[in-house]
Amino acid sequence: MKWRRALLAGSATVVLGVLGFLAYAYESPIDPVDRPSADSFAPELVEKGRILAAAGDCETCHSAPGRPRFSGGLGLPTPFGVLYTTNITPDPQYGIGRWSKEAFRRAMREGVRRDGAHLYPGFPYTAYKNVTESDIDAIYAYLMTQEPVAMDPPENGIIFPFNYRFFQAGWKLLFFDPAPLTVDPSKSKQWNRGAYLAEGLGHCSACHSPRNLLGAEKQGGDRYTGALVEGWYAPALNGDTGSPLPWSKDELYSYLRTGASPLHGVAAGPMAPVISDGLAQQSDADIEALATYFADLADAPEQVDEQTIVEALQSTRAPSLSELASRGKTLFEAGCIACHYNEPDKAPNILRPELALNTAVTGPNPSTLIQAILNGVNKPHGHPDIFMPGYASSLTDEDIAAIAAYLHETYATPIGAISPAWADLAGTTKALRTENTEKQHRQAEAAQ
C-alpha cells in the first residue's frame, strides 16, 4: 500500500508539474487590428523609427537575397536546424499588418507572437527587452509605413522537440531575464548611451558571446569572449582579442564609423552590413558612445602611439616555419604581398591592411581569415575604398590552409600565449566552403 501511495503521489506530482508548465507556457493571443494607415504616423516618428530599425539590423536579418526587403526568408543556421526570418512588412496575411502596437511591443520585449506562440531566441528579444517603449513604437511606425509584401518565408527546419514552440517557455524560464537594463549612475551619460545601444537594439553580445548547449548566451566571465557565427569568428570584445595591439577607443570609433581600422583590419562577413547598413545611419554621438562603452569593457587606452605600433610590428616575426607554412609563404609572396606589404618601421594605413596586427590572423580561430580568402572583402557592404577578390575558385583547400598557416605562424607565434596554434586548417577550409555552398542554396530556395 505504501508503494502504491508513493507511486500515486509521484504521478500526481508529474501531472501537476506538466499542467503547471503548460499554464506557464500559455500566452494569450492579442486581437488583430486593421492595418494602420501610413499617414496616421507623424513623419518625424517614422524617420526616428527608420534610424532605430537600422541600429537593430532589422533589414539585414529580415531581407533575403532575391526577396523584397523586410519580407523575411533569410536562413539562419543553428545547432537545432535552420531558422528562417519572418516577414515584417505590413502585409495583413503574411506580415505584421494586423499586429497592434501592443502585440509588437510584446514580441520585441518578451519574445511572443501576436497569436501567443513563443518566438525562437534567434530573434534577439533577449536584448530588445532593453529597448524603451517609445523607441519600439517608433520602429513600429516605420515598419507599418513600408510596402506590404504578400510572401511567406520557408518553413523552419528546426529538429524535434524544439520545433514545438511551447518548449521555448522552458528555455525562457532557464535563460531569459525580462528585467530591462538600468542606468549605471557610476558611469558617464555617454557610457550609458553606449550600453543602451550595444545591449539593446545593437544586440552585440548575440554574436560576440559564446553559447551553451541550449543556445543561450553564456554569462559572467564568458560574455563577450568571442564566438563563431555563420562560419565567421566574431572576436572577443573584452580586450582578449589575440591582437599584439589593444583596440583603443579611437580605433573602435574608426572601425564602427567607417568599417575599417588601420591597426586591426576591415569589417567583413556578417559584420560588414552591420556597419554599412546599420551603424552608417547612426549619429557620430552614438558611435562615440558605443566606442566609449566597448573601450571601457576592454579597459582600452584612448589611443595607441606610433612608436608602440612600430615596436609591435617589429616583434611579430617568427624565426622558423613549418613545412605547411613554408609552402604558404611561397603562395603568399606570389599572389598577396603586393597589396599587404608595409614598411616595418612605419605605421600602417587603412588601404594596405597590416596582417601582423589583424585579429583575423593573430586570434584564436582561423575562420574569418579563411572566409576572407574564400570570399574576398567586397562591396556592397565592405569599406568603399577597400577591395580584395575571393579565391574560392582558384585556390584549393590545401592552398588556403598553407597561406593561413604561414600568416598565423609568422605573426601569431611571437605572441603565442594569447594566440594558440591552428589545427586542421585544410579540414576547416573544406567545412567552411561546404557551409558557404549550403547557404547559397538556402538563399536560392527562399527567393523562389
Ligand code: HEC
Contents of the next structure:
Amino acid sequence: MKWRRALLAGSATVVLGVLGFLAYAYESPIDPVDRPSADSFAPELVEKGRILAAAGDCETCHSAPGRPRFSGGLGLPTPFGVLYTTNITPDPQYGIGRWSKEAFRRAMREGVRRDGAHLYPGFPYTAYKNVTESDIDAIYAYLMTQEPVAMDPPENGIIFPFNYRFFQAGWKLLFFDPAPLTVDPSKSKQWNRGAYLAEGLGHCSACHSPRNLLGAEKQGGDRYTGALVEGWYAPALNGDTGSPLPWSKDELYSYLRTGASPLHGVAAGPMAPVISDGLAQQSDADIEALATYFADLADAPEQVDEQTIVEALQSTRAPSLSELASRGKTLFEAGCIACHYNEPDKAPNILRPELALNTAVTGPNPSTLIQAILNGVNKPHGHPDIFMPGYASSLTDEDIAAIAAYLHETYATPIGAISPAWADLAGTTKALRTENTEKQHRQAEAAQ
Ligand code: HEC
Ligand code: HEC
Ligand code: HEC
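Okay, that is the form predicted on its own; can I get the form predicted together with this ligand now?
Starting with the chain above, the whole complex follows.
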C-alpha cells in the first residue's frame, strides 16, 4: 500500500504545482477605456514621447514595408517560428486604442497584454522595464495621438507548445527580473544617463548579447559579447571586438552620432535604423552619455592617436594565404580595390574605406562582411556620399567565400590570436541569401 500512498502524494504535488503555476501565470485583464482624444494630451508631452519612441525603435519594429507606420506586421524570425509585431496605433479594434495608461505601463514593464496574456520577449520589455513611468506615459501620449489604422498583422507562426502564451510565465520566472535598473552612485551622472538609455529604451543588449536556447539574453560575463541578429553579426561591445585597434570614446561617439567611424566602418545592417530612426533624434548630450557608458564597459581610451592607428594597420598582414584566399585576393584586386585601396601608413578616412580595422572583417563571425558584399552600402545616415554596390547577382557563393577568406586571413592575423578562423564560408553565404529572400517574402506577404 506504500507505493499507492506515494503515488497519491506525488500526484497531489503535481496537481498543486500545476495549480500554483496557473495561479502564478494568471494576470488579470485591465478594463478597456474609451480611446482618449488626441487633444487631451499636452503638445509638449506628445513631442517628448515622439523622441522617446524613436529612442526605443518602436516604429522600426512596429512598421513593415508597404504598411502604414505603427500598424505592425514585421515578421521576426525566432527559433520557435515567426513572431509578428502588433498594431500599436490607437485603433480601438486592431490597435491599442482602448488601452489605459496602466495597461500600457504594464505591457512595457512586465510584458503583459491588456487582456492579461503574456507577451513574448521578441518585444524587448526585458529592457523597457528600466524606463521610468513618466517616460512611458509620454510615449503613450505620442502613440495615442497617431493615425489609427484598422489592420491586423499576419498570424504568428510560433510552434506548439510555445504558442500557448501562459508558458511565457515560466520563461519569466526563469529569466526575467522585473526590478528596474538603479543609479550607480560610484559613476558619473553622464555614465548613469548612458546606462539608462542603453539598458532601457535603447535595448542595445537585445542585439549585442548572445541568447540561450530559450531565447533569453545571457547574463554576467556573457553580456555584450556579440550575437547574430537577422543574418548580421552585432559585434561585442565589451572591448573584445577582434579589431586590432580598440574603439575609443571619440570613435563611439562618431559612430553613434553619424552612423560611421572613419576607423571602424559604417552601420549598414540592422544597426542602420537604430541610428537613422532612433539615435538621430536624440540630443548630442545623450549620444555623449551612451559613448561614455560603452567606453567604460569596453575599457576604451578617450582617443587614439595617429601613431597607434598606423601601428595597428601595419600589424595586420598575413605572411601566407590559403588557396581559397589566394583566389579571393585576385577577385578583390579586380573588383574592390578601386575603392578599398588601403594605405597602411596613413590614418584612414571614410571615403577610402579601410577594412583592416573593421570588425566585419576581423571579428569572429563572417555574416556582416558577407551581407555587405551581397547588399552593398547605400548612403548610410548622414553620409549621402557613401556608396558601395551590392554583388548578390554578380558574385557566386564561392567567389564571396574566397574574398571573405582573403580579407579575414589578411587582416585578422595571426589567425586565432585576435579572432578564430572562419569555416564554411560558401555555405554561410548560401544560407544568408536564403534568409534574405525569406525576409523579402515575409515583407511582401505582410504588405498585402
Ligand atoms: C525588436 C522589435 C520591437 C521593438 C523595438 C518594439 N516592439 Fe513592441 N512588440 C514587438 C513584438 C514582436 C510584439 C508582439 C509580442 C507578442 O505577440 O507577444 C510587440 C508588442 C507590443 C505591445 C503589445 C501590443 C498588443 O496588442 O499585444 C505594445 C504595447 C508594444 N509592443 C509597444 C512598443 C513600444 C511603445 C515600443 C517602443 C518603445 C516597442 N513596442 C518596440 C516587437 C518590438
Ligand atoms: C536591432 C539590433 C541592434 C540594436 C538594437 C543595436 N545594435 Fe548595434 N549593431 C547591430 C548590428 C547588426 C551591428 C553590425 C553592423 C551593422 O548592422 O551594419 C551593430 C554595430 C554596432 C556598433 C559597431 C561595432 C563594431 O565593432 O563595428 C556599435 C558601436 C553599436 N552597434 C552600438 C550599439 C548601441 C550603443 C546600441 C543601443 C543604443 C545598439 N548598438 C543597438 C545591431 C543592433
Ligand atoms: C564604389 C566603391 C566601392 C567598391 C567597388 C567596393 N566598396 Fe566596399 N565599401 C565602400 C564604401 C564607401 C564603404 C563604406 C565605408 C566604410 O565602411 O568605411 C564600404 C564598406 C565595405 C565594408 C564594410 C561594411 C561595414 O559594415 O562596415 C566591406 C566589408 C566592404 N566594403 C567590402 C568590399 C568588397 C569585398 C568589395 C568587392 C567585392 C567592395 N567592398 C567593393 C566602397 C566600395
